[in-house]
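Only one chain is included here, represented as C-alpha cells and corresponding to the form predicted on its own.
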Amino acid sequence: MQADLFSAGSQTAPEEPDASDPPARAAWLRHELNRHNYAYHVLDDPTVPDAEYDKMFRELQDIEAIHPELLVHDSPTQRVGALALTPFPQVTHTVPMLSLGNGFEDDDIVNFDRRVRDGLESLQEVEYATELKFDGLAINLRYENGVLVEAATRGDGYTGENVTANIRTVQAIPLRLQTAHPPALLDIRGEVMMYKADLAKLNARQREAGGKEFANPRNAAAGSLRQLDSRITAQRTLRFFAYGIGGLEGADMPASHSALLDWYASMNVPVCAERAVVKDAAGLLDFYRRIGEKREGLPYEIDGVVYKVNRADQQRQLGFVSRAPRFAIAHKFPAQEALTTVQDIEVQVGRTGAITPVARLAPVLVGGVTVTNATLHNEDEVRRKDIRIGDTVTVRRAGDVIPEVLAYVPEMRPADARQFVMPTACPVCGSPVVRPEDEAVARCSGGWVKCAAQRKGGLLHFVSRRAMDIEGMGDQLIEQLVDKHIITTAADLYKLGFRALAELDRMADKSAQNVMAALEKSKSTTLARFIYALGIRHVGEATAKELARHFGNLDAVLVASEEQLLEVADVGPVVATSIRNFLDDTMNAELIEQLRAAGVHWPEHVVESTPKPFAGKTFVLTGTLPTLKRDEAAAKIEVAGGKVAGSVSKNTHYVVAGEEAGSKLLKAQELGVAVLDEEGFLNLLANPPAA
C-alpha cells in the first residue's frame, strides 16, 4: 500500500502529490508531519514554521474525516487522546524490567570493573557503554512489525500498567519505525521525562488555572503518565530516551550495546547524545566526572550515569544476581543537601517492635521534595551526631531513599536546645521499651498482640507484593481494622465478611469484593512467600526460599532444630536462634495452624536424602505456562535439585518456554540448549535422565 511506502521508508519524501489523489495525499502529509515533529521534538531543530505545520496538520485532518478509510491509528492525528474507559489493566513483560546496583564512591566503581573482569575470566580490558541515569519514568514500548501497539510501566519488574493511549500523544515517541524491515516483535526500555523548561511552563499554568503545582519534573512526569483522560497527557509536553530492550522477534539482537542505541536512533527512535564507548574503571570515572560537571547545565534531571558492559555476548556471560544484572551498574551523584531545624525527635514503632527516632523538621526542599521528617535511626546514632531538638541540620535525600540528618550547624544551635531522651514505655501501647546489650535497637516488649503499631506493621508486611500478594489490602485498611479491633492477626484476615468490609469508610461494595476475591486468591501461594510473609525477624526473601527449598515442606521447617537450620544456605546462629525463638512462640504456632486451617495452602515435597536428580543443572523459565504459575515451577525444579536462573547462557541446562516466550526462548535456540513446555517439563520431572 502506498501508505505504508511512504511511513516506513527512508528519510527523503517522494515528489508531492496533490489533492486529486487522497490516499497518496494523505501518505505524504503523514511522512512530512512525522519529518517534523521528529526534528522539533527529538531533534530540537524546527524545519518548519508552526503556521505551516499546522496548516498541513488541518489539511490532513480533513482528508481523513472526508475519507475515514485512510485513517490509520498511527497517524500524527491520533495523538490528541480521549477519555480512558478504564483504569489502567496490568500488563505482564515478557522480559523482567530489572533495576540496577548503586554505587556511591570511586572505589565502588573500580571493584565493579574487577567484578566484571573476574566474572569474564580475568579479561585485562573491557570495553563499557555509558550514559546518562535519567530522572523520569521507566517505560516499555512494544512494536509489532514496526508499529506501536502496546506501552506500559516499569511497576514492580514483572507486571506494569497498560499507559498506552496516554503514550501515543508523546510526540517525541515514533507511532511506526522509521525502517523498511522492522522486526516482527521489539520492546524498546526508555525513559519518559519532562524537561526543566517544560515543567516551569506546566506549572505556570497550573497556577493560572489553581491547581497543584509538580515538586520536580519526574513527579510531573509520572503524574502526566497516569492520567485516565489521555487529552490532558497530550497538553503536557513529555520527553523520551531509549536505553534498553526487552524481547526481539524477527531481527537479530546488535551485537553490543553501542550498537542497539545506533540501530535505535536509526529507526527514528530518541536516544540520547550523552553517552559514549570506554574502557576500564579509568574511563568509567572520567565519563562520571565530566557529566557532573555539564549536570546543571543539561535540560533535563539526572541523578547519575549508568556504565554496562557493551558487547551483549559478555553481558549474557556475566548474567544476573537476585533482580539486577552484573553487566551493569548506576554510578549516583552524592545527595542533594539542604538546611532546615528540627521541631521535634518522635519515635516510630515497626512490627519487630523497634523503636525509631524520627526528627519532625521544618519544611524544606530537597531535590525537588519537600521534607518534613528524617530519619534518626536509633538512639546510639542521636547521641554520636548530638541532634538536639531546635538545632538547625543538615538534611540528605538521596534518589528514594528515606532522608537522614547528616549533622547539626554548631554556630546556629539555640540557648534552648532540648536533648533527645529514649522513652522508657512504648508510646503505642505502654509496654516497657527495652535494649538488649548486643543490640543498637531499642523495641518494645509487647509484642503484635499488646501492641497496636507492631499488629499494623505485621499485618501489611503479610499482605504485601512480595508475600501473600493481598491486593487491596493497603494501609488505611489495614489502620481502620486494627484500630475497630475487627481483626488481631493475620489469620482474621480469612475470617473477614463482605459486610464488614462494605462499612468500613472510604470502601464500597465493589471495593469489598474485590478484596475478597484477593483473599481467597491469596490462600494459594508457596512455602516461601507463606514463610516470609509470617515476618520472622531476620528471614528476608532470600533466606525463606533457601528453608522452602531444604526442607521441602513446612512440617519440616516447624520441628528443625538450630543445628538442622545450620544446614540451610543463608542462615547462621543468629538467623537460626530467631527461626527457632519465633517458632516455639506458642502463638506463632497457633497462628500457623489458624492460617493453615483457613486454607492457606502450597505444594509440599517430602525432601529425600539420596541424591537429587537434577543437582548442578540450571533451568530457565519464560513465558505463560498453560497450568503452572512460575513459582511452583520453580519450587518443583528446586526440590528436585536444580537451579532456576534469570537468563539464559551457554551454562543453562533447559528452558521452560509457555505462552509468549520471548528473547529467552530465541536465545536458548541460538545456543542449542534443550526447550521444553510444560508436559515435557512435567514429563523431565517425572523420569529425569540417569545420571
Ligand code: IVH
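The term rigid core refers to the most C-alpha atoms you can superpose between the two forms while keeping them within 1.5 Å. Numbering follows the first chain given and starts at 1. On a predicted model such as this, the values are computed, not experimentally measured, just so you know. Compared with the form predicted in complex with ligand IVH:
If you fit the rigid core between the two forms, you'll see the Cα of E131 move by less than 2 angstroms. The rigid-core alignment places the CA of P427 2 Å or more apart between the two forms. G497 is among the residues whose C-alpha shifts by 2 Å or more between the two forms once the rigid core is aligned.
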Contents of the next structure:
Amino acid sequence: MQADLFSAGSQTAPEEPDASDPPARAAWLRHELNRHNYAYHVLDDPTVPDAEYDKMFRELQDIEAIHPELLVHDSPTQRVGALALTPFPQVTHTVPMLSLGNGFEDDDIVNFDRRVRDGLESLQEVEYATELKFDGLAINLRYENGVLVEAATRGDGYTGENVTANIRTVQAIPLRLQTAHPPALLDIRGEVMMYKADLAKLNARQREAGGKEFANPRNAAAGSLRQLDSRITAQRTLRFFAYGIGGLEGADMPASHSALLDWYASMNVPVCAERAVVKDAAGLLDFYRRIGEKREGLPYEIDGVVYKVNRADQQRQLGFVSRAPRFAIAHKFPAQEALTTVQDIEVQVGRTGAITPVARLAPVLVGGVTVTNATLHNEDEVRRKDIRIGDTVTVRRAGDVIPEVLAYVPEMRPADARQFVMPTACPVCGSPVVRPEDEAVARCSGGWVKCAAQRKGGLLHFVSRRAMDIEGMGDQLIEQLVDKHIITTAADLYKLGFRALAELDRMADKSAQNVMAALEKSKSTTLARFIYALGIRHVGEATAKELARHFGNLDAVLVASEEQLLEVADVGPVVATSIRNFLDDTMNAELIEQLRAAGVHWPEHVVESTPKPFAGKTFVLTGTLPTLKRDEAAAKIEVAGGKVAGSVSKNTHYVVAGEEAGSKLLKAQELGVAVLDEEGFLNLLANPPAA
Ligand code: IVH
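Mind pulling up the form predicted in complex with ligand IVH next to the form predicted on its own we just looked at?
Time for the whole complex; same chain goes first.
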C-alpha cells in the first residue's frame, strides 16, 4: 500500500513530494512528524521549531479530511480520541506480567548472585544487565506487524485493563515501530511514568482548578491512564521506558536482555540510557551506588535499580519461583517515607519574613537520615492536610530537600490532638504578623531592621554559594555575629576585623584568616551574583542573570522604571514591582552604596537598550569557531534580539559555521541559507542589515 511506504521503513527522509500527489505527501508528512515527535519526546532534542511542526500537522489533518481514504490508524493525527463509552475492558495477558523479588542490603545482592550461579551450575562469573526501577505503572504494549493494537495495565499480572486509547496519547510511544521488518506479534513491556517537572506542572494546574493533587508520579501516571476521556490524558505529559518482553511471533528472541533493549531502541521505542552490563556482585553493587548518587538529578523518580541475568538462555534455565523470576531482582533504595508523631508545631521566620509552620517530630529514620523537623509550608497547607499536634504522620525526605509532612493517619489521631494556631506576633521580634488577602504566606512585618531572624536569613543568603560565595561563613557564625550585634547588614561583613572573628566561639586564628580571605575574594564578583545576593523578593538566580544581561551595569538597573524592568525576559509585573520597591527603599539603596564603597565590584557593560538588529532572525551555530565559544556566540545573538535554533530549516536566516561543521552546513548549502564564518558573523553584528 502506497500510504505505508514511509511510515514503516527507513530512517532516512524520502524526497519531499509536493501537494500534487496527496498520498505521497501524506505519507511523507507522517514520516516527518514521527521523526520530529521522537526527537522531541524521546531524545529531548527538538529538530524543528514548534510552529513548523504545527504547520505540518495541520497540513496532514487537511489532507486526511479531504481524502479520508488516506487516513491510517497510526497517523500522528490519530493519537487523541474522545470520551470512552464504557470503562476499561479486561485484557488477559498471554504471558503473565510477573513481579520482582526485592533486596535492600548488600548481602541480599551477594546472596542473589550466589543463587544465580548455583542455579546455573556455572563456575564462571555471570553477566548481568542493570537498569533503573522506575516508579510508575507497568504496561504491556502489543504491536501486530509493527502497529500498536492494544495497551494494557498489569492488573493482577494475569488480567489487566485495556487502556489503548489513553496510551495512544503518549507521544513517546510509537504508534508504529520504526522498522522495515516488524515481527507479526510483539508485546513490549515497560513503565509509564510522569517526570518530576511534568508532575509539578500538573499539580499547579490542578491546584488552580481546585482539583486533586497527586502525591507522587506513580499516582499521577495511574490517575492519568484511568481517565475515561483520553483528551484529558493527552494534556498530561506521560513518558515510557521499555524493560521487558511478553509474547513474540515472527522474529527470533534476542540472545540477551541488553540486545533486546538495543533492538527496541533501534525501532524508536524509548529505552532508558541509564543501563549497563556488569559482572558479579561487585559490579551490581557498584551500579547501585553510582545510580544512588545520580538519583536526585534524574528527571524522574526511581525507587531502586533492577538486575537481570543478561543471557536469555541462562534466564530460561533459571526460570521462576512463585510469581517472580529467579534471574532478576530489584535492589531498592531506603524508603524515603516514614511514620512518626508530631510533638509540636512551631513557626520559623525566613529572610523575607515568611512565617513557616514547622512540625517538631519524634526522631525517625528516613532514607538513612534522622529527621526531627519537617516543613508544613504555610497555614493553608496545615488546614488542608489537617495536621494536628499529637497526630501520627507520614514524613517524606528526598535528597537535599527539606523533609515535609505528607498526611496524618486518621485511625491514629488521639482525642486530645491540638490544632495549630498562627501567631499574631513574630516570635523573634514581636512585630505584627500580616497576611495579605491574596497570599498564602503570613509574614513578619518587622523587616530586617527590626527582626533578627530576617537579618540572619538575609545574611545567610548573601554569603551563600550561588550568591557572594563566602566560604566558611556558615549559619553558626552569622548567628553569633547578629546576636552579639557585631553586624547588622551585609555591608558590615566587609568591615569585620580579624580579631573580632577570631574571638568568636568555635573560631580560631586559622579559621578567622580563612574567612577574611574568603571575604576579600568575594569582592570580585559578577553583577548577576550581586543582584541575586541582595535577596530581592521574587528575584532568583535566573532572574538576576537576565537583569544583569539586559542592563549590563548596576546603575542602569537602579534607575530602571517598572516598564523598563518588564522588558527583561523572566520579569513580570509582580517581579518588576518587587524590584522597584526594594530599590526605592533608602535603606537598601544605602546598603548597595556601602557594598560598592567596601570594594565589591564586577565587570560593567554598557548595553544599548533599544536596537535589536537581529530581531526576527534565526541563527544556527555549527562547528568550532576560532575564538568565540558556542555560548558566547549564542549570547551575542540573543542580546541582539535573534534566536538560536538547533537545526537548519527553511526558516533559518544564517548558519554560523566553524571548523568541523558537519551536516548542518550541508543542509544550509542545500537550502541556500546564508553561511557565515566567525569574522563574517562579527561583521554582521557590527553592521547589521537595515530591518
Ligand atoms: S521487570 C519479570 N524492570 O516493578 C520481571 N520491572 O516488581 C518483571 N519496574 O510491575 C518486571 N522498573 O512496574 C522490571 N526496570 C524494570 C522495572 C520494573 C520498574 C516495576 C514494574 C513491575 C514491578 C515489579
